[in-house]
Structures are given as C-alpha cells and as structure tokens.
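The chain below stands alone and is given as structure tokens, in the form predicted on its own.
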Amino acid sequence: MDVEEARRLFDLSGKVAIVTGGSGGLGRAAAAGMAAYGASVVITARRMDALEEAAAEIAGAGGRALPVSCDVTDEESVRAMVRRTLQELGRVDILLTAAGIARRAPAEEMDMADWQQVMDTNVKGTFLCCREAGREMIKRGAGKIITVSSVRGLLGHPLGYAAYGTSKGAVHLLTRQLAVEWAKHGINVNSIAPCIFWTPLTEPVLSDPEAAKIFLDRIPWGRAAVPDDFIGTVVFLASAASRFVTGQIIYVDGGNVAG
C-alpha cells in the first residue's frame, strides 16, 4: 500500500450512510463526521423539525444530508426509509443504528409497558434496520454496519437498567450473528458501545449530582464522554480502514469497562 492509499483509508466520498437517531446527541456527530469525510447522509428519526435542524447544520459545514422521518420500530416506516434513500441517493453503503431509549426504575418496580417500549426500540427497532439495509447491501456484495450499544450490555449497574442493560445486551449478540452469517456478503457489521454520554438523553441523570458520581467513579478518564468523542470509531467502522473488522464490540468509554 502506497502513502496515497492509507490516507484514502478513512475516505468516505461518494458513499451513502443511514443513521437513525439522527437528531439525538450521538446520531447527529456521527452523521456530521460521516459528512465531514464525504458521506452523503440520510438522517432518520420521528420528528421532521429536528431532522431538518440537524440537515441543515451539516449543509452548512459543506456536507450533504437527507431527513427522513422514520419509526425504526414500525416496519413499514423502515422499509419506506430505505426505498426513500434508494430513490434519492441509489444506494446504501452506511447504516449506524443510533436510534434508542432508556426507561430506569428498580427491577421490582418496572412497567411491564416500558419494558416494552425499550426492546421495541433498541432491539426490534436496531433489528429492522440492520435487515432492511442489509438486504440492499446483500445484493451489492458490500457494506458497513455499526450499531450502537452500551456498556449497560456487558455491565450491571445499581441505578436501575434492568430494561436498557438487557436490550444493550441483545444488541451486542445481535452485532455477532449479523457478522457471521453476512461477512459471506461483505458486509462488515460492528458495534459501538458507549459510556455514558452528555446528550439529552442523558443530561437528567448527569445533572444529579448522586447520579452524576456512580457513573463518573466507574469512569478512569474522570468524566462523561461528549458526541465529538464517538466521531473517530464512527468514520474507522464506516470506512476501509476496517475491512477486516467485524463482529466486535468497541467501547469508547473511557476505560469503563477496564476496570
């Protein structure tokens, strides 16, 4: 491989990227750094008013991205998300599942309805995107596939993740099935796993300063992970710099997990 070759390593010119959660904290840096290397992005979530927020900031950096109002937990809205892409930008190189939800109470206590909601959302919801876009990229013989998980799936926590920990969980061995039986197609797919994050998702918890000091103590960096933190993993999973990279959980975490 020559100098010209490696830089083009991380080159995402003329691919085509879904992100679900495309307005939320994570969703939206990883599609802005997508655009950045050249990926033009289509960003999915329920409301068109953030969407076309988020659009427009990533058009004013030079990039170029699509909103797309989409229920990942309703099939049908999915499929009409990715035929909507096909129709605009003919293809899908790029899907990262950001889309997801988090409802906390102490495992005696918990809803039977938000428990629900949460494998609806994380697991069903991360499931049908990664089939419907996989179907289109079978037929190409390529793709990337990034979902995005948690350190909640390989860890417990006092604060009541009963619902999110086990369907973060359910993500981590729905990545590995899905790049086992798919690398025969080309398809790389992958999983980010995040610590916690500063998104609004989040900002109730970090906000407690009780709540704010379990997660951070577990934390050796010493603090809560921003979006820009998650960029880097994004652009190496999405690109060639990752050809060989497939059914791993990556963790940008801060060395959580670590110890």
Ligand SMILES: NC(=O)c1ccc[n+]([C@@H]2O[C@H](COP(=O)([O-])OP(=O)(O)OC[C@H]3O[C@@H](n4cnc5c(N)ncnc54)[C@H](O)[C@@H]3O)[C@@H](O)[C@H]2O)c1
Given for the second form:
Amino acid sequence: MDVEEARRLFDLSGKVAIVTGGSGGLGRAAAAGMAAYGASVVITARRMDALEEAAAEIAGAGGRALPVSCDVTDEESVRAMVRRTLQELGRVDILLTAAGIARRAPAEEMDMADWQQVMDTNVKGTFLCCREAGREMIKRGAGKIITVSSVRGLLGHPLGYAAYGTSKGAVHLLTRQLAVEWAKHGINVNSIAPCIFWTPLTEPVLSDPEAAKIFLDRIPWGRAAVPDDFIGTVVFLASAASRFVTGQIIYVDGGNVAG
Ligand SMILES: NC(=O)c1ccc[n+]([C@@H]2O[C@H](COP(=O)([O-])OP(=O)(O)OC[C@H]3O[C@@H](n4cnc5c(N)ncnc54)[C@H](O)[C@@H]3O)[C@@H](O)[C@H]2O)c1
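Got the form predicted on its own; could you also share the form predicted in complex with this ligand?
Let us now look at the entire complex, which starts with that chain.
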C-alpha cells in the first residue's frame, strides 16, 4: 500500500450510508461523523421533524444527508426506506443500526408488552435493516454493516435490564452470524457496544445521582461517554481501514468490560 492509499483508508467519499435511529444521540453523531468523512447519509427514524433538523445540521457543516421516515419494526417500512435510498442515491455501502429502545424493570415485574417492544425494536428491527440493506450489498459484492449493541449484551446489571440485555446479547450473536454468512459477499459485519453515553435514552438514569454512580463506578475512565466518543469507531468500521475486521464486538466503554 502506498502512502496516498494509506492516507485514504478512512475516506468515505462517494459512499452511501444508512443510519437508523438517525435522530437519536448516537445515530446523529454517527451520521455527522460519516458525512464529515465524505459519505452521503440517509438518516432514518420515525419522526420527520427530528430527522429534518439532524439533516439540516449535517448540510450546514457541508455534508449531504437525506431524511427518510422508517419504523424498523415494520418490514414494509424498512423495505421502502432502502428502496428510497436506492432511488435517491443509487447504492448502499454502509448500514449503521442505532435505532433502539430500553425498558427497565426488575425481572420479576417485567411487563411482557415492554419485553416484546424491546425485542421488536432492538432484535427484529436490527435484523430487518441488515437483511434489506444486506441484499443490496450482496448484489454489489461489498458492504459494511455496523450494529449497535451494548455493554449490557455482555454483562448483567442491578438496574433491571432483563429485556434490554437479552436483546443486546442477541444483537451480538446476530452480528457474528451475519459476519460468517456474508464474508463470501465481501461484507464486513461488526458491532459497537457502548457503555453509558449521555443521550436522550440515558438522561433519566444519568440525571439521578444514585443510579449514575452505579454506572460510573464500573467505568475506569470515571465518566459517562458523550456522543462524539462514538464517531472514531464508526468511521473505522465504515471504512477501508477495517477491511479485515469482521464479526467483532468493539466496546466503546472507557474500560467498563476490562475489569
Ligand atoms: N446511550 C447509551 O448509553 C447507550 C448505551 C449502549 C447502547 N446504546 C444503544 O445505542 C443505540 C442508540 O441509542 P441512543 O442513546 O442514541 O438512544 P436515543 O433514544 O437517543 O435514540 C434512539 C433512536 O432510535 C429511534 N427509534 C426507536 N424506535 C424506533 C423504531 N421502531 N423505528 C425507527 N427508529 C426508532 C429513535 O427515534 C431515536 O432516533 C440504541 O440501540 C441503544 O440501545 C446506547
């Protein structure tokens, strides 16, 4: 590899990325990060007003973003979102699945409607997006899929994560499964497993000093992460820099799972 090629390892110019949960804390940061490296980004979630705001921010920074409404739990909605991406931008090179929800409750009190909603969004929703984008990547013989799991997919926690942790453990396995199945199609499939980040999802927990302490005591860096801490790993996994990396769960966690 010559110096010029090495310098371009992280370049995403000409690439098209779909980011689900694109109006949320981590999805929005990931979309902005990939746009900064040259990708055109389709940002999706259900509410158009939030997506339009996120797209305007990316456009304001000189990037290209297309907001598309999509409910990841609805098969037809996911299909329509990928179709729209192809119509408007012609291809899908990268998929990052940041759409996700959490419902916390002590296991003995877990409501099964909540349980199902978590599974539908985090597991079925992730799979549907991977399947639909994956079909397009298979046609091209190349692609980068980045799922978003969690430290909770590896470790139990006292604050009621039976549904959420189970769903994220499933995302870990789904990531490895797709990595093995789709390696022959030139598709890298990896997962980013964050610890606790400041986003709308975690605001209620981090704003409660007692609960926050339970999380922060487990993080050697001693702080919650911020969405910008997510971007470098996203760009790495979306780009040629990670071309021989697949089936990995990368913990962006300030050392949380190290000890
Ligand atoms: N914030 C954290 O500390 C943290 C830690 C570990 C893992 N995660 C995971 O990262 C991902 C993003 O989390 P976040 O903190 O940005 O949360 P967030 O609540 O800020 O954003 C979640 C996004 O998902 C979208 N979404 C939810 N249900 C959807 C559906 N049915 N269809 C389409 N979009 C839907 C929301 O509209 C929003 O855009 C989630 O999968 C979450 O589990 C977050």
